[in-house]
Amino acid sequence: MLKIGIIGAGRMGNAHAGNLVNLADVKLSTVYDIDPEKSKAFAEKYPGIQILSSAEEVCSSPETDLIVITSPTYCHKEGLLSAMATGKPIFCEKPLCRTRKELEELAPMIRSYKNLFAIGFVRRYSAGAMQLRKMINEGKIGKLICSSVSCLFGGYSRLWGDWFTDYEKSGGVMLDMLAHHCDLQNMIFGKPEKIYAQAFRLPKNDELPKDYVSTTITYSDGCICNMECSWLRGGPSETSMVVYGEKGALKYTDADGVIFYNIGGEATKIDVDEGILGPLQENISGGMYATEIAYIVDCVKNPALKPYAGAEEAIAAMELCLGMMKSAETGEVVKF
């Protein structure tokens, strides 16, 4: 029995656990949140977890055995310096954490970590995402050209107080939302050379909080990505991303999966559900991050399975999000 430790009882500690209790041999042992009406109420919607008092106490407990930190992002480093204290297995949400200075210091301990180590980047769990790295990687489209990612939220309802309209810890939308698709341009690309931003970073004297960012990434290789995200109060919600080649075009989105662009412009749908994810296909239901967690349990009970994005993939990400994020408030291009 896999027992497991959560750091963070909010949204997306609830969400890994809905998902944690399909799976067999896995119990939930230990929760903390820095709120404690959080961690009573997990503890009502999970029984027989045991509730304790501080983020160590969770990560030494002898009921844990994986530790999955979901706790806000300016929390994050606080529960990894206590996961790490242990030797245990660690799961952290993304990002890994919200400074330049925090990232110096976490990046050549997770790097040097001698257990399991993941970042939460579920797209790369997702069958969308696998698939659209293989037909690039197979050459379907030829040498890659640009992108263009769009992740908009038009229905954004936080107010003042919550830690997701606090720049300072969040990172708005250029760390918190984007996080996850400057990893998979870095999984397409490679390295990026510069980065130019420009972003509102939620302005406090606004009546009710809005964020937004447009910016431009050139990797070593030439290609060119361009990313636009967005917390506001009106419009669509979409994500999407389309990469160019010299051969045609992929275009990936959350409602239609992926689609073949010829070079005469006309689409194909692909069928993803071709055995793409593997057994996991077979076994579990309920999407990407009910993917992405049954697979790190399966890391954890099988040392010989790698996550899909670990400490490199995290560190990545951080990087160009920092870049990202200091262009737009110095208004300068950033080289990486």
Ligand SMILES: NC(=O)c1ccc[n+]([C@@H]2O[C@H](COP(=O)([O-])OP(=O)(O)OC[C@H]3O[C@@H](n4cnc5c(N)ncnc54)[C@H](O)[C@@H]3O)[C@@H](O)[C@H]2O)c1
Contents of the next structure:
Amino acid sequence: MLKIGIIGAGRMGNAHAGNLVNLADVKLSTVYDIDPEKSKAFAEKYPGIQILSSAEEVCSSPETDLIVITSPTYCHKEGLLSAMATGKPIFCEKPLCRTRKELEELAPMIRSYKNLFAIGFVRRYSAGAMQLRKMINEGKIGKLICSSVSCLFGGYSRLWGDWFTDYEKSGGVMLDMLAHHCDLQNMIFGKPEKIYAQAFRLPKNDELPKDYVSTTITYSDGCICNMECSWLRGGPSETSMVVYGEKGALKYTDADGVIFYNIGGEATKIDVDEGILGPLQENISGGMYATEIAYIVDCVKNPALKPYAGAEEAIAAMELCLGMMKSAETGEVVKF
Ligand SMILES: NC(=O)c1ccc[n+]([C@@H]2O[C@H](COP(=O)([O-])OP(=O)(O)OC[C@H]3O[C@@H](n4cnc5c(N)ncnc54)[C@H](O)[C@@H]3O)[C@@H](O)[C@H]2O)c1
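The structure above corresponds to the form predicted on its own; please give the structure of the form predicted together with the named molecule next.
All chains and molecules follow, beginning with the one already shown.
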């Protein structure tokens, strides 16, 4: 029986717990939330779970085998330090942390961590994104030229006082939302060379919180990646990614999966290859979040398996997000 300890019983703590309880030989065992009401509600939902009074207690408890960190981004470091002190397997929600100082402290620690360290880049567990990667690697669109990512949210309803609306705590759309897509662009294009960004960064004197970024990354082989992302109150909510090569283009959306466009512009919907997600647990339903946490559990049970996103992916995405944020803050192009 694999016993799970959860730090942060909010939205993602509940999302992962809801998927974990569907897995065989897994038990939700310990929880800590800074808000006792959240811990209490969690324990009512998942009877038998022990409420503990700190992240350290969850991590060091003999009732915790796998530590799941789902506290707010600016609290990840605190959870990670407690977790790494135990040597137990760790799954931490993305992004790794909030600031460069935190990244500099954490990067060498997670790189040399002897047990499992997995970061919550859930799109690595999406069949569509992995199909796109496979087709690019097989040369379907030839030499890569550029990409376009649109990650728009027109239904933003959070208010001032929420940690998500505090740029110093969440990093706004550049860190909170685009961490996933920064990871995917790194996966496709490799090492970034420079970045330029313009962003609102949740201006505090606005009546209602809003954020938007438009950013351009140049990768080391000259590929240009353009991304826009929003938290706005109006307009569409849609996410898409198009990667262009010399022999065609591939588009990936959550709704339509992967579409191939030949150089004449003709579109063909691509069927996802069976087994594209590799040695994941069979019969997992519930989408990429369910697949992700099931695979992390498999990695703990079978150390020969490696997470699809670990220390290097966590650090590389942080570098790109922090570069983007620095550019938006200073108005300068940031070189890597
Ligand atoms: N992978 C994804 O797609 C995805 C989606 C949403 C959020 N996230 C990430 O997950 C993390 C949590 O986001 P959320 O939406 O669940 O936020 P949330 O605000 O819903 O939940 C966070 C919980 O942590 C608690 N908390 C605050 N400080 C704490 C501390 N020091 N120790 C323990 N608990 C503490 C809060 O009381 C709250 O219950 C963030 O880093 C966020 O970026 C990832």
